[in-house]
Amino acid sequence: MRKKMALTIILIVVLISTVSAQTKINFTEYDLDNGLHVILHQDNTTPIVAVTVMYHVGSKNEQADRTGFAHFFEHLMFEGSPNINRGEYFKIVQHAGGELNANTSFDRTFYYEVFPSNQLKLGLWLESERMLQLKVDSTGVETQRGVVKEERSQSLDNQPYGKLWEETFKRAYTVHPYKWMPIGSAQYIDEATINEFMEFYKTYYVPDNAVLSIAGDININETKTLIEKYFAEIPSGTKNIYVPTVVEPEKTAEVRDSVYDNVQLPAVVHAYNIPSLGSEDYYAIDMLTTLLSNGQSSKLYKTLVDKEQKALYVGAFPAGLEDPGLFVTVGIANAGVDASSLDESIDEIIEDTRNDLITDSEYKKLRNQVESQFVNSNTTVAGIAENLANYYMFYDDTNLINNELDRYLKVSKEDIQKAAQKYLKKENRVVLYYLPNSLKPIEEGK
């Protein structure tokens, strides 16, 4: 009986969330005098609230000899403050019935807590504490050095295909800082001093480089009063924020390379340079990605996994970034299939998208998939808070949370083909073979 009741409650909450996501998302936004941009979304259907802060700093704001700083701070920001003891941040949130996490990308760093709504004040205090007076000392820095290096070891260095993205990006970019990954280099994290970390904090973790986005069971006016209390007196930044202005040169010839690692099966990567987030061509490329690899009925899966059985796994990913990004296809070959054979088959599918219009039925299905994805991205208060902040930070148009779907639905079959012809061409790509060590050529004299 209790299980049935619990299941019924879960279904009701899911239904409420889904219905809410299909209606217009109302929000209030404004700036504090210190430059902090605030976005508030009130949804009183469930007694929870998401308190989030997005800082406009990612790995692209780093220097080439100090990569990994943004990701390092994702960890360091939980070290506490003069009013929060080391190791207490997580405990405080969990004891209040909340959950928390953070993530770092090429372009931004995002922190969030989800609480019962009666803990809104606690969430605001926690975020204001680390924005105002993060504890940056030798104990915390040395602790997090070890944590970050272990994370890199586990997720990249000792993980099958773990370096695939790193090897791809460093070949796809020659001058732009997207050529290194957000996780950075353990070497540079080791070399950095406490003064360098403090300088990074004082430069980027300031209110005028951040968005405070709150969604859930709140009262707008009461929340404004609390935000004024906890954030208004935090001083604006005084240091110059480094934003790279370098432009990656257009490719004029295909780049091919091979790397060898401790893997069992060959992998093939095609990486094409594409325009930045928000551009018309980006929407067409994004829709093409869905067509090629969204589910088992997608073109890549049906052809390479089901029909030809050349691939154990295949997918396509649009790395949509603030500056021009990448469209990437990845295939892991089946046993007995060599990389060149898989490469050829992926190439044929890409060429089909360049040469032929997609069918009416494919186009209809694609539009339905895009609409479903858009709606599903706004089914939780944490998702809404993050999307609101993203749209403001990278598009300067918060209301895209309501109407960005229109941009996708304006993309025609012809637009998709034109984008494929413009960007998915051989002279605009990197082809990387990620091969088992057993296939590595034996050097002469050995």
Contents of the next structure:
Amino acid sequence: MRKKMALTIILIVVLISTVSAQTKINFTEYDLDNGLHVILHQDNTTPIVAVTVMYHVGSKNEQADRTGFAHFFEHLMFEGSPNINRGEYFKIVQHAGGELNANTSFDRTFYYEVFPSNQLKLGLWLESERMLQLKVDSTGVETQRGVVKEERSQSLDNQPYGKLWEETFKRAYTVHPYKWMPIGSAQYIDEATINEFMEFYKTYYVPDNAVLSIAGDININETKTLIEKYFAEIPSGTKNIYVPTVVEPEKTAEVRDSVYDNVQLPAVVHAYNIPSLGSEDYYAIDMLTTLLSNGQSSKLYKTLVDKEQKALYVGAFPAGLEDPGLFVTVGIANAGVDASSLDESIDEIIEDTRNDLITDSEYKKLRNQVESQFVNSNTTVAGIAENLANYYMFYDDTNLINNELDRYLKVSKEDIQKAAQKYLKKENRVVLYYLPNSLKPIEEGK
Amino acid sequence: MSLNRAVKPFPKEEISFSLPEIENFCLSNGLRVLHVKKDTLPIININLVFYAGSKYDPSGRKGLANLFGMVADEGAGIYDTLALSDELDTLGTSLNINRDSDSIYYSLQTLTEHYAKSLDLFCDVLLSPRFEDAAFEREKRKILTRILQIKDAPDELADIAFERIIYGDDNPYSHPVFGYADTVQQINNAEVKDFYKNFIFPSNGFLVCVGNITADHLKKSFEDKLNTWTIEGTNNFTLVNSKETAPKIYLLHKEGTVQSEIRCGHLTCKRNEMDYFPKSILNMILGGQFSSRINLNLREDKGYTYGALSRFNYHKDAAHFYVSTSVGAENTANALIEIDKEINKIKDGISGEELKFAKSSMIRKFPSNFETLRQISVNLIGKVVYGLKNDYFNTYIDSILKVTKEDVNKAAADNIFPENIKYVITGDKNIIRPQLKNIMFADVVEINSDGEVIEG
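Next up, can you give the form predicted in complex with its partner chain of this protein, since the form predicted on its own came first?
Then the entire complex follows, led off by the chain already shown.
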């Protein structure tokens, strides 16, 4: 028995090194004098290049009366500069055969373009222009107010279960700014002035608060020279960057609530507070998530969707964040199943992970799934550039792009159970029923 | 070396790009195979495509192909549903059966190290599906619940109603791939088994494989597994066109919605005809990208929406042109007016500047369509489904270069018919109706969530 175990371990080690040998992502990283962190990855397979900038600012840097500010500002970053007229930014990228977009999370704002590789210089010019000298006028601000209001309507208000995350985070956090979503509130954006936007720009959109990450068909030395040329003159920041220091207090009792929306089937959310991204316990929780909801044979899916058929859909998500985040399970009940019944069934499965050690075959499956996910996470140059920036910004270890898998594989069966016992407990969670309007109790006169 | 920031950089030379080499061969049972070797990651992606999509659904059984696809991977060979998914999850392999209007796709993605075992499971699903009654009932219930759930999603409702209205009830492309609640209700497991016999056979499909495997290895491994798979089925299909319907605007009422989902357009000629490239350029200019006329007008000028687009949507045997957006409910009529304006205006011709822009964008973007395994697979599948010529990808850039302003203007004249446009709106009629009174083409009827007219 013991001999066989040893053999298995060797096999796993050999297997892993084969994979990482084939997928090793080489990169160069350094700082410019102004503090801009640069990461370069050369991959000449396809003649394209991803030029990306990640700014270390997200909705958690906002004030409570300016929610949605960071995301709104992301829209303004496409408005232009003294050398790029309003409306030109998109046109220039598309004329060059490029694609572009941006997104804002709780913790950071990310901009990317993917170009044919001979347009690298154009990408550097565009990103350096808006880092150096963004130009915003009132027409642009007014238009984007309309656009962002519609973005909120389209992705939250007019979507079934669209407000599920907002309602969950609102209850899971009492003091930390994760209590509002990056999309924020239209009302506060309407109240913000152009001066406030420019102040925000000068504070957060500075080279020493950003990572320039480039991946694709490039020559490293030429790229370094070009980066120096376009970015070195941008002055470092002089203003004080606000980072929330407030710590969300540990919950002492379960929070339970119901909300009503335009949906046909009830949904049940369980949200547990968990430690921040990169901590040892976080890896155990992330593995637990895979165990619970990755694939048809995962614990939640096989029990609730296939066997008991109580749920139309069920999933588990780790909201891994820079400050302590959430582990969330979401179930949508099948027709005729009520929320409390689904609630109980999800609870039983979570309870099992606390009470019982997972089996060897579950453990083996879990490790294979994590490995497969890891290999599949670097299939595009844009994805690689983002992952590199992310590992640098939030883990201070860019090379995790190659060896983060080791951290997952270090997690033992016992670690998973311990994490479940430590965090997946009732007093540490929010339970939210997201119910059809038709179930709404008649309001008493207020 | 001082930098003049006012000058936009431009590349000194064009990039060199060589297309991935496509190997074509047939297995001894006649199955056609397309293969591209790509070794950047230890991953293999396989799609076995059958002409068996929802357009083959018999009348009264809309949703049959979809339900077949859902049931067909629920247990196979010695494995029941859970044992099969457990085997796959243990390998970290994904095996799915996807469905659209034209085809069923048996899709496999696996790490190279697990290829042999994954292929075994893939062939079990292909050759010995179990079709157990319990699995059938469960999957049927899932899709019925899903159909119920769609009633909450204004965007999906708008898509479904729009296609039903422009294609017309008799046309096999008019219904959603998953069918309607009442037609799915009628389907039994024997019909699903018959579907398998009728449609899943070697000469009714083709295989596309991209990734970390040689053509020889691929061929040998499939020969070993499929050499006895030599059955034939029947696959009949006729396209029926429906009569034009009269009203212009179809309104699906959703109480209290803050946005209106707008879809509008009409049928157009199918793909693989002479004017594909002029039409593509035409659409790039009208609504095919961020700086298109429609998006710049509705989003960047008016701020009515987060985004608006137009497309020529190509099925294998039919196609349609449409514009799609969701706008603040209070701007519904304004948005309709602007869309109508843009559709009419494109018929007045495009500028040389717009043509240059669209061509440059499409040509330069071409290499990025071949970055991932999935992208390459999708390109190869499209090549077969649309019957594109062998040198299609090699001549792609030339085909775009050749397009003139006159070609694009002719494409607009031949393919865009403002008077034939049908508008479908999902939203709150109490907010929308009063606005529509003021626009001239406001001939409005109400429809239900399946897209049927309920009131004149």
